[in-house]
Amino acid sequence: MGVEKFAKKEVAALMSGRGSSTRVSLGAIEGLINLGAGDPDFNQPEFINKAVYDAMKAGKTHYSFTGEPDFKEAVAEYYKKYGVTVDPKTQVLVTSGGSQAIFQAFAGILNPEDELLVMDPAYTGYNAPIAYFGAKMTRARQTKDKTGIFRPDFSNIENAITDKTKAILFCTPDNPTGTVWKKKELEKLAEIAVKKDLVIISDEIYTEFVWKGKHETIIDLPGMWERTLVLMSFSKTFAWTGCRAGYIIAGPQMMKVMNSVPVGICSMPVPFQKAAVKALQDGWDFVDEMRAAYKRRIEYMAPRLNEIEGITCAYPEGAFYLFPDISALGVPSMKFAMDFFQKEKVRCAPGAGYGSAAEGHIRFALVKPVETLEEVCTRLERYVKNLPPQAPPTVP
């Protein structure tokens, strides 16, 4: 019918593209092991389910235009964990998960032709919303340290900033690289933001999964309160990927910008906000259980991947992904991921989708128990051994 003619031009452009490779439904495939999407293999605890039911039974099913005060208070109390004091009345915005937090943050600040600088590699979920608002995504290539972890390269960041740059976006702990930004790195980024008068968007949804160092914040550094948007989500912390719970933290004036975005009533349902209060108060044993399981999975699979000829895998500092380097095998990451899926029924994400610096890598989301990861490594080793001879990889 040619309905593209009715579409907003940015939507029409997105229609011709491809969706996220990790968010395509595959249906039932016998023997499939799906390590593509970062959907935790844990179900939320029964006491949280009961809290949702109790809230609905008590009639907590009506409009909540600005979010439930007790939920905002619980968020502010939680963020004190990082030494930051937040006013729940003026500095917390409730969203329907991390994706809405991303969308609303971009909607609040991005004009057509603005540039949003993201790291390379970076999470693919930023790409389409940037394009939707008619803005341009630019990248600052990160460099690997001696352990194989990607770290911010501040020369590349400064060189990527132009007179059209509106904001810089980063993620810590990072998906897909597992990087946890250090205090000195955040201080350097804050200096750049103040000097260049830029907004900083800090995606912090993996804060509870740190394996090396600790989670540091940027919003409370000098000059940063009114130029920082902190994006948070319950999807990973409490395995609420299907229940859509999230929030934004910002300074009071920046929050006025966020609250002015005309998204309508599309934040968390009130019963889930009430349950989220219970989660933030009493859900930490569950989080500890998940954290311990992820750590076991990392401690098994990272060394096991390093035993496979042609693959090297850095131990992540945070989050629950592995991002092994397959460049020595001489196979482009997209072809590697597709062929591995076709031949061994294991789904992973090709590094190419995360930026040019991520080519030569694949991402495994550790959302299966160790026993299943053992089978993944067996299949991967078999697949690699059966690869036809490749030309030596070119050095960029």
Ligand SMILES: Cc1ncc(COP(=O)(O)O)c(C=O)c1O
The other form holds:
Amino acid sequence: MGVEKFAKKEVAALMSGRGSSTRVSLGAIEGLINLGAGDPDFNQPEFINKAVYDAMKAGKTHYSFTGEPDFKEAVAEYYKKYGVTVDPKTQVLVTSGGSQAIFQAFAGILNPEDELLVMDPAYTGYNAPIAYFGAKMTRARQTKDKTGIFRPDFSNIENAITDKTKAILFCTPDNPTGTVWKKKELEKLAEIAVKKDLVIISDEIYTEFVWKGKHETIIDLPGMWERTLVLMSFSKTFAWTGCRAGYIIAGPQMMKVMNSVPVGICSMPVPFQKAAVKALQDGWDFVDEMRAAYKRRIEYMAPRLNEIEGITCAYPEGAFYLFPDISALGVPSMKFAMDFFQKEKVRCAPGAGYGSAAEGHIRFALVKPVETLEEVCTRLERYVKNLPPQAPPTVP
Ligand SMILES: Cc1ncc(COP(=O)(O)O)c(C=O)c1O
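Let's compare: the form predicted on its own is above, so bring in the form predicted together with the ligand.
Let us now look at the entire complex, which starts with that chain.
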């Protein structure tokens, strides 16, 4: 005990924090349905597993200082899908998953006291790394459109920019809100970034899961190559959460910044890089299967949630989360999630963790089959029915 004194001051501050509620392992609890973390329930196809083994057998077990060239080439080939040409030698950096891509991006650009502007709501995984670098997270509140989906609010974004703002980070398709940024929204953000001379961090790890509209990337808009970092991960695309594969795409100059972060060596194991090449070449039927399953889950669960009095659930445009609005039930999201877990053994994420605009919401990761989601809805109906009646609003 007392080891806090040894810790870097930002780490010491983080030691007393709670971290992300969905990433805490609970161990085995009978009857638990865990829709907390976004860990896909699909296992990768056998040919990808075999590719890992084949690579090891072939002796692909040595240093790979800056990542395997064939993996970077496969990434560049894949990203052409978004109308973008990337030089694999100078514009792709291999990371061990999206979390490390976030950390490395922040490590490359954030000085203590810099401000990083994120949306509200936003994925919680940005919070601790920003704090670690002694930077400050600021927020731009998003507002809901008539379908109930959160959308960027550009006057809130502009108002939140100060002299200390270094970068704006956004996520499309978004976790937790399900928003897919439209081309004109990306153009507006790009204009602001150029005008204010800011870096843009574009978290695009859910690109393969779009239900409405299409995924567009900001990096190819005028003036953006020299100021954009695209963060990508195999965790969701190929259900590789345990295999740790990711990458950053940036212009050659920005990539020099990223490459100068002293991580020592590319941290994605070489056999997995070799298997990742196979996944990018032949893994698309598997992605189609997952996509179809997520779509079925959304189509089942969103309407069913809307049938529960006090809950409204927007149909996500992308990613595989539902982010229902429970504000009419009058229970703070943290209490709701904890009580629902204790009484009905279903784990979901409280909105409060994603920012103040997300209070009054909970997030379900649709990482279980429809039959299990049926059971979740039954338990939720029962839980909501048994909520104590709300006190009438006090008249001032
Ligand atoms: C928006 C977003 N970015 C980044 C990550 C981290 O990705 P990884 O699991 O590959 O570390 C996640 C994970 O859930 C995420 O939802």
